[in-house]
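First, one chain by itself: the form predicted alone, in structure tokens.
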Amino acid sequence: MTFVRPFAFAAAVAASLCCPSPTRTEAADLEAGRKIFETICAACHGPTGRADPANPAVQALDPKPADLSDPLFNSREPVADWHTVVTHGGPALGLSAAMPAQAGTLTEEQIRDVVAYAKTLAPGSEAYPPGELNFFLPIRTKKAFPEDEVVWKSRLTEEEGDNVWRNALEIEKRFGKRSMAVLEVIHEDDGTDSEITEVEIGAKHVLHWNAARQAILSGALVVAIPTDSDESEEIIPYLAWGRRLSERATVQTSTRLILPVDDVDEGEFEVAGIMHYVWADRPQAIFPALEFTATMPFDQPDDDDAVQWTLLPQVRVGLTRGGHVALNLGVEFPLSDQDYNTRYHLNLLWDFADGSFFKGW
């Protein structure tokens, strides 16, 4: 059956998100942080996590503390990188020089507890998905994170006849405690023609995660509307996995449906997987990862060569040291019998929770 091979993958990555992820650190004593936090990190912050206003030190502090009572800016930062800063000091990962570093004042045990005292100032914000499991955005696979985010996606196919250069522009916007509104402008060039030839809005929400299993699973609708009246819109479920497998590996998956809506017959499933090499703690570095998508047409004989495969393997290359703004990089085989030969991705991505775009180059 021409199913058995998506749906294979696809029911292996998500019996492995049931399998549960190594302990990362001991657990901390919130207490020891709690006195910490009074004595060291109030006078900028203050003792409930936001900064007084009236505060003079405050006032002369340019930008301002983070307000870590925010229960979105709260979950949405991971435990490692507040760990990062409150060791090295802002400028670690691109922020404010007022910040400084405490590795020779505090051990290692000590920047522990008051980093997880620092995560319970936010009341309310177990109710958002931790960023812990903001993993890295593929190329192909759906990620299952919601997003403050910018994301200009450019391919170039490489097939008989002309090339054809696919620029699209992707804004993603955060709402509610696990949703995401999405808009996606498409641009094609095939030598010939240069136009825009799609629009697609949608929103995603997260269904369920586990902080324990550093797992996430999201759900997503997209309508894609062609600039084209002889074409068809096109209705885009979609669901999206995500697991941090071990210390230094990610994993994530997507699959999809494409329903054309004059003619659902026409339409497609996708399945897409992804890992991460995560080697190093800082994200202003250089990670590689390897993808496969698996897209099987509805209207195709029950034969092996029904499922086009194809491999990707890329690189995220972190540009900031915040890693707010990054390139991702790839190029795309097809393993089976495609109309193209190769493709080129690069993708450039603002995070722009995180800061301006010229923020921590």
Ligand code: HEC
The other form holds:
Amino acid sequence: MTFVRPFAFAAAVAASLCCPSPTRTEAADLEAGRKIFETICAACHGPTGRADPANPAVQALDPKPADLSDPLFNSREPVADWHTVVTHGGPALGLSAAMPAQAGTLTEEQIRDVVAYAKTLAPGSEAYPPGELNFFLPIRTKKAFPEDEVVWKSRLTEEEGDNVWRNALEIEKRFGKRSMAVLEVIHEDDGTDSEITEVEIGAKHVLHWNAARQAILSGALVVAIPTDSDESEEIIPYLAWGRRLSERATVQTSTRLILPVDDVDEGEFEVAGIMHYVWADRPQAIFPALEFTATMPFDQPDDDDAVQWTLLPQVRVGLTRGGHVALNLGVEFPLSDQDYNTRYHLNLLWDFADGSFFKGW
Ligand code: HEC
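Form predicted alone done, so how does the form predicted in complex with heme C look?
Below: every chain and molecule of the assembly, starting with the one above.
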């Protein structure tokens, strides 16, 4: 069955890539970490991780330290980022120099211990998916991690006749412990008409994650509402999965159904997958990736051409030092008989949980 083939393909790719789990560092000494925290960090961060606004030392700080005891904040920040900030100081990730570097004061091991302890300061944070599983946003593959993010997605499709330029503004907002709401407004310009063509609203929920295996699975439901009343609304459920394969590679896949409300037979099924080469820790800024998509319209005959394949090499370019504003550039090539030649993608993303758009350039 044509339907099954992309699944088999995705499974084969995943299986062939499946290297051993990420290398685990030695367990940190939390008791040693606590002592260091109370001696050095508590002066500014408070012994509980929450800076005391009545403390004159804290009042002198601008900006104020973030609340390390807030489970949402604490869970979403990857340990590696905190390790970088504590070692090299705030500016290493585009934060304030008021967060002092500890490299001259503490050993590598002590920094590991104090960061591990800082991670325990938010009771209840285990109920939130950890920031380690926040893999890079792909161009086509759906992402599993819930975000506070604004993304501008621009796509130019080269076709016989006029090219079509499509722009989407997507706003994602977390709610609850592991959910996210999304609103997307889509504008298209085909040389003749230039108009808002669609609005999408939806929600995503993290179904499962495994911190040891560094894997995450989410389910989502999106409703697409066209502005042209002759066109059908679409219901779009999807599943998204991601996993870190090694220190240098992450893989993400998603499966999606696009169901027109007026005529479900006109719908399609889509599988997409991507592998990112994470060639160095941040603040390195350029991360190449290779993505594929396979789309199957429901009403196609049962032969090979019923599946439309595309290949989408792309690169993520971090613009700010912490990478909270980034570009994603890609070129999409149809591999089967499709009605366009090439598509050029440009995504600009701003993770607003990590601060203002203008911070850290
Ligand atoms: C002199 C005051 C001061 C001391 C001492 C200090 N910090 Fe900070 N820290 C700050 C400030 C201010 C910020 C906020 C910087 C910003 O948001 O731009 C911060 C931010 C942080 C962050 C948040 C990074 C993020 O993702 O937003 C972590 C984690 C952190 N500090 C850990 C530590 C640890 C661990 C120690 C002790 C080894 C420590 N700090 C010592 C002032 C301090």
